[in-house]
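Shown next as structure tokens: one chain only, the form predicted on its own.
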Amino acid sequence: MMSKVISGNEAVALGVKLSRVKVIAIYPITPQTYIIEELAAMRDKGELDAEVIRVESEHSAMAAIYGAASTGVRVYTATASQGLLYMHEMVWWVAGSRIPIVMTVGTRAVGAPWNIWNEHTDFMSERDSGWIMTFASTPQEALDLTLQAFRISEDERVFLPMMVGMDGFILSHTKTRVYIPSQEDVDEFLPPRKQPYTLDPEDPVDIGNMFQPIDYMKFRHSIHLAMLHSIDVIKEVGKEYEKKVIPIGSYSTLNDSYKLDDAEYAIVSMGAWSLDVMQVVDELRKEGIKIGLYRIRYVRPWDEEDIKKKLGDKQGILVLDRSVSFGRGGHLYLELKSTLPEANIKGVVTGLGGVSIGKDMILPLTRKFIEGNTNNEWFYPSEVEKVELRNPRYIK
């Protein structure tokens, strides 16, 4: 094991050239474009035996991958935005067909207005597809989480894709000093491909074909059990990564917790702001405020029993998004009142398109949740007040 200063883009790169991928389609879209750059860059380099795919859209790269990986080798792609809606079709056949393929999320607003900045709601938007949904904190779990994936989602009780998140520009583009694990212990760890349905001229068979409606039900009920299953397989695939490829983290659970054992209230939140989170729930502690953290890593599975047994006794639940469902609220916030309805829990959505959300804001936020003074609502920068629309103009 070795380590570099990289980027989250860099390390995901790495992870995939680790993994031994075969076939990579390729399309670039900010943030992630890098990824694929480094990709190609290895394969010209000669560090990176896979055949790499440049196609014309993100609707084809994933039909580019569907098509390849049905054919039993370890497939690869990377998207954002209004380019994971484009591929948003062939999002849900290759989980129709329980065809298992790891993809990168650099997450990124979604238009209109254009903005190319970082948002939850690309992400959020693919949770009812069949996919297994992971995201990263840092570079360093955006590497082993990449890794992880190919191993879930190729276990034979699983056979789903799988997409790994991370905020994009504040994760992809920002560098930190991550581990990197020896090609000999991720060949240990990840061994080759296997998958019981090939396309094989000498072996024809039929995938995505038309099904009956009862068929059709009972394949949909397989899905709903292989993602519930996929629990165990994600516990066990932890549990055997920080054995023998990098005994650093902890991956034993599908989500995590700080100072939450003994705390009072909690705060629920995703991906990179979760650290800043981290240093709220310090600063407080220093004041004797009883108060902890529960980081999502797993939006799909949704590990609903340990929700419970963490969150279910806490007096308050703040949860941040920084993604939304209009007219509903953020998508965690509905997440987490459906597993614990009883429970205070108290929504906020900040930090779309970019708007910068640190410590110092999340502070103050905090504090007015735990004197009650917070109902689910929209939180900006303090020189934001209101937001208003030109009046409309009426055509006669």
Given for the second form:
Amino acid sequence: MMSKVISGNEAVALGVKLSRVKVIAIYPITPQTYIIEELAAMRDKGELDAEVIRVESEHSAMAAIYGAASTGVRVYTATASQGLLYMHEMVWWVAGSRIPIVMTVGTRAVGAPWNIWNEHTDFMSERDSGWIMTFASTPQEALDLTLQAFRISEDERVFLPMMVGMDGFILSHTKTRVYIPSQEDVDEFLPPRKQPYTLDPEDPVDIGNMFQPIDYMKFRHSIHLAMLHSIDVIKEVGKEYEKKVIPIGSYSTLNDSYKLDDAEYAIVSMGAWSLDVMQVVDELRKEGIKIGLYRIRYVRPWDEEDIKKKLGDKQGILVLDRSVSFGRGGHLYLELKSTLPEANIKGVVTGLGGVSIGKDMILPLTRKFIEGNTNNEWFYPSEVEKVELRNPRYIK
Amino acid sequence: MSLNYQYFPVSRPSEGGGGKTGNWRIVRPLVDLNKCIGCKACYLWCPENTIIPSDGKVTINYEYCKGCGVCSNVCPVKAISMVNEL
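Could you present the same protein in the form predicted in complex with its partner chain, rather than the form predicted on its own shown above?
Then the entire complex follows, led off by the chain already shown.
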């Protein structure tokens, strides 16, 4: 194990290389482009023994690795925003075909209007596709979760694809110290892939052909059960990872918490700004307010049991969302509300389209919540100038 | 731990997963066995795998043949003609 100062994108690229991936489909989209550039450079230098396919779109990227993965090799691609939306159809095909694939999503706002900055709406839009969905909060976690993702998705109890989310720019382009495991440790942790069926001319099979309604429903149910069983697999793999590969992280639970055990109030968040929330927690603790953080790491599977156990007794729960379901509120808020229907939960949507939200903004927001003045709202950190809109030209 | 919940949407290629489809046809391919040279081009091109090579010639499984006419088009010696079904 060694450590280096690298960005989230570089960390993910190193993770992919250490995983001994055999096929990579590359298509550039901000902010993940840097990952595939790194991988292409590694391949060029002969450090990476993989087939790198340059495709003409994200739809083709997913289709290409879907085909490659069907033959039983380990595959990878990365995307973001409009690219993920363009890939949407293939994302569902892969999950429905029960093909293990790992993909990084460098989250970014979705147009229109055009915006390249960070937001979680693209990631959350794939919530119901049957993929396991995890979200990193540091470049280190992005690397760790990428390595774990291959193990989890290829486990015989799971066999589902997995996407690793990472805040665009905030994690993808910011350099911090990252511990990088040795190839030997990763090889021991991540054995070559096995699959119950493969595309093989000697023993042909059809994948994803037509199914009668009752069989189709049975397959859908099977995906649901595999998703539920993956909770145990994630914990198992996480424990092994923190013991054998990098002995610093904490991966024995799906979601992470900070100063939550004795807390009366809780903040729920996901991704990079969770670290700002930790500072807010520290600040408020100094003032004698008992508050803690519950950090969502896995959106799917949803660890209902753990959430009920850890948050069920809190006086108030504030959910920070960087994504929105229009007319309803933030995605995490809705998930939390359905898990704990009786609890006092307030949701705040903020930070959309790269609006910078740090400790100084979350602190007054949290104070307001503790005073009981927050009622599911949108938070703007500064005055919004009125945008001059064009008057409609009515047809006479 | 039991893996009984795991099912995969995989099937073996076989005839008639969706029932017999020969009644979809409005024209039928008819092989002139005197002209057939047994090159198996029709066998390779048939999208439904309904052409059966036998004794150096070919026969057609009409229960699944949908009458698309691909075989007739690819036959190099024009041994397959599409005739009206009615």
